[in-house]
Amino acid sequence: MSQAAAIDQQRVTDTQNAEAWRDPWSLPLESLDPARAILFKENVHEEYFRRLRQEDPVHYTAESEFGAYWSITKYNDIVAVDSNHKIFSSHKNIVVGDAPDEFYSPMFIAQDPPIHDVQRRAAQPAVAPTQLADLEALIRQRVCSILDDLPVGVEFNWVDRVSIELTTQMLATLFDFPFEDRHLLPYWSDVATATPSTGRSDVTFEERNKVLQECLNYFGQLWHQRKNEPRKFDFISLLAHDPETKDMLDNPMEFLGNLILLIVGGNDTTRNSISGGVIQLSRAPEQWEKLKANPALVPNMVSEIIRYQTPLAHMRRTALEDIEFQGKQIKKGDRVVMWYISGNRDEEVIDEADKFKVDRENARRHVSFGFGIHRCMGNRVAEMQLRILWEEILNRFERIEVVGEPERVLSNFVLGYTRLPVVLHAK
């Protein structure tokens, strides 16, 4: 059976057995397949991971639309796998499923040393602490402009007006991308994370490849411009001038892969945490009151938002050799999926993990950014954007009222939203 046919069959099964897949406790343990995107779109995934943490924290799914894979669901086990790149490799893919070989685009997060280290080091200065200090005033100016332009007392979609707009402007800055074309960045990000079974399910691999070729062509022109100009601190200029990466465009698919990585990394994580924070505070009004009474809690709350939202649900590794891990026999070549969304709910490590608490102790102790050599390069940029946003929200609004159910994307990777209807109440 082809992948497309398997996906279609899975959708039929999901429709016919709606109540069955909604309740993982009613299913045989060995049949649990937490990588089904419908679980995340319908927001029923948490019970899957609760059961796995309790009964089978290193779980083998023998059959899925992605093939067989292991699920790592507890915090400390995730740290152990993520920190051991010599046995658990990132090479070629970091998500549970594989794209067809003809659409493979190498990127440094899906590489092992030395390639990973060289390419990451070339791009890193764009988000170095000295650069962030220079960016803070610009981010605050943009946040204020976005918030001041919002309607008060009228329903609108927070995802479009705030989450996407703010992160898109930040991405345009990090790439020194033409500001008038910045809308292309979230579009390319959405298409890049789409497959026929996740994200924009109407996008085939062929259509995805066509759109990303347009992305490659656009950035290719920017590359040639930057290469002939003095070095600056945007991603493209840094890669074009670094001695180790200056010829990257000679391998167009590798250049495209790293573009996708930097665009998605700068877009999806922050964008969906911005929306997630509004949802979380609306569901815990006592936390909103606590925050208003003590705005100094904002930086701590930002970490709690990122933990609770977990904007990227998982990362995958591939075993380079046979290994016994927590009593299970993982074979060379096996897919090993670290479910960050589950590790961030591990009750044995995080007290009252299911609760959102703006004053949580050790709030930054979460797995959303990963561990080891692949820890998120732009984590401080994300935190800074969220911190400034919530500081300015507190200056303007009495509350943000969520007036309808959020609409979630169909994805087992990006935990995101397409719509969040809200009404603002001014101070």
The other form holds:
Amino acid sequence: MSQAAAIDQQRVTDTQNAEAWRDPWSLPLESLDPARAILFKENVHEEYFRRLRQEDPVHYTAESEFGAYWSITKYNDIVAVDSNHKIFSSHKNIVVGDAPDEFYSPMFIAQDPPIHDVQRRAAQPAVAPTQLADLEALIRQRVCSILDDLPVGVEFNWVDRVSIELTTQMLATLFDFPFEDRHLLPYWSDVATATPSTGRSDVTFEERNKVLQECLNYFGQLWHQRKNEPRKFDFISLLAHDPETKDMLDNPMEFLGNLILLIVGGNDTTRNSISGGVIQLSRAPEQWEKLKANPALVPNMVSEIIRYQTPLAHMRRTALEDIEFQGKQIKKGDRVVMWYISGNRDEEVIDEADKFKVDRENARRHVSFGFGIHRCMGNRVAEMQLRILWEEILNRFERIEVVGEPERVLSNFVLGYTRLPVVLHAK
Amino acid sequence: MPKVTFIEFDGTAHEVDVPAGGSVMEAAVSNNVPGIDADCGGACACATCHVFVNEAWMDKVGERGDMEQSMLDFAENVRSTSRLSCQIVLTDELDGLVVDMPEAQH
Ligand code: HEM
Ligand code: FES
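Return the structure block for the form predicted together with its partner chain; the form predicted alone was the one displayed.
Every component of the complex follows; first up is the chain already shown.
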């Protein structure tokens, strides 16, 4: 072989090796590292988890960019870990990568009892059903005005015009945030989540800190204002008035952490469920027909959308003691990652789990909202937002056609889309 | 083994025997009594295990906890006898307990 030919041959082998990660079945089992963000962006993660569920459901990855970690991939094992907060702690990190200590901002999702309990209790009245019933008319009115403004028969990006806009308006309502400044909320959320600890390193920790300082200042002003007014049911007013949290502003990092939690918790998750539903229905036209024939399926479909999308791919815990789990020795201090996206495809619990079915039986049976004491606090708002949206879509459009490949987010945590080109067809 | 009777919204009664130490929610779920969803698995974080305790049992069952009190805002048609069944631990004292179930948990 000539030297040039040898180099060419080497190039081909390199490319093949470089592409091997796309097919987990071609790799040695022990080398599988399902936390690489690229897997989710390129949509090849599902096969990784299928293999792990079959061959090594509690899997140890010894080396990764985030350090060593365990992967829990079966539905019932996820429920077991998520329910056992005494051994599997949420303190201080709930994603696979550790945030550097100098940027540590405590938040109740990343705390154990008792701190978790008192802070969650202070915030949760904002999203209780009685409160939501009062918000329903307003949310519906906003959904209608967003949908009525959309162009028909012309391509546009559903993510920007619907998913982001609607979620932003919902969040602004829950914070009673100045409506004209509402776009700051998804901006702060994006900066807060674009960290190397989830494989999304487009923002440095330093830049992140600067932007979040602005967020802190803005909310600090709202806090002072709300504190001097009677208690209302928005997040800020509730925290400012609750005896357990009324001094939170004295610990700015903790105030910031909890703000980020309440912004991020509702933002990417709801946004990507809104986009995900459009994609799922466009891929399964017979499901769309079924839905049109029976709009009463909307609430059931909403649960199915949230299962199928699994807007948060994982939550991470840290073992507080050595424990034997499904025959594996988990050691004190180990990272334990519960892959919700995998649990939601577990055929042992969910029949035909790879299929999206608007009339699925037991559609609420999924782990997208987690389990145990940290189970999502905002699930009812999210479900209401999606229900209203789909009711109003059915009132208006014959079909939402997806006209190009959706672009997916680079993250092992947030499963979602940056671009979803669609064309609407009027009724 | 304490006995618990669950009465569905339509009046159907289910009587189950369960070991002391578990919760009323677990008694329903492990015996396939319909009407208790228990989405969070008993962590007082979902309010889908709402029951009405029969008046005669109110004293024995005891008080709601702080988290439970707050979580009950997430249930519908809450009455003075409302409890989250995952927060009631069964003891021999509660042998014979009767609880009614709401129309729906969502
Ligand atoms: C489809 C939409 C949503 C999904 C899939 C989702 C998912 C999750 C998950 C997986 C957890 C952690 C559960 C665990 O560790 O066991 C969580 C917690 C949480 N979520 Fe959501 N969420 C959604 C919408 C919302 C909304 C709209 C809000 C509020 C505005 C919200 C606020 C929170 C909060 C505050 C927590 C922390 C609860 C705790 O630590 O006790 N979420 N969510
Ligand atoms: S089971 Fe969730 S609150 Fe009782």
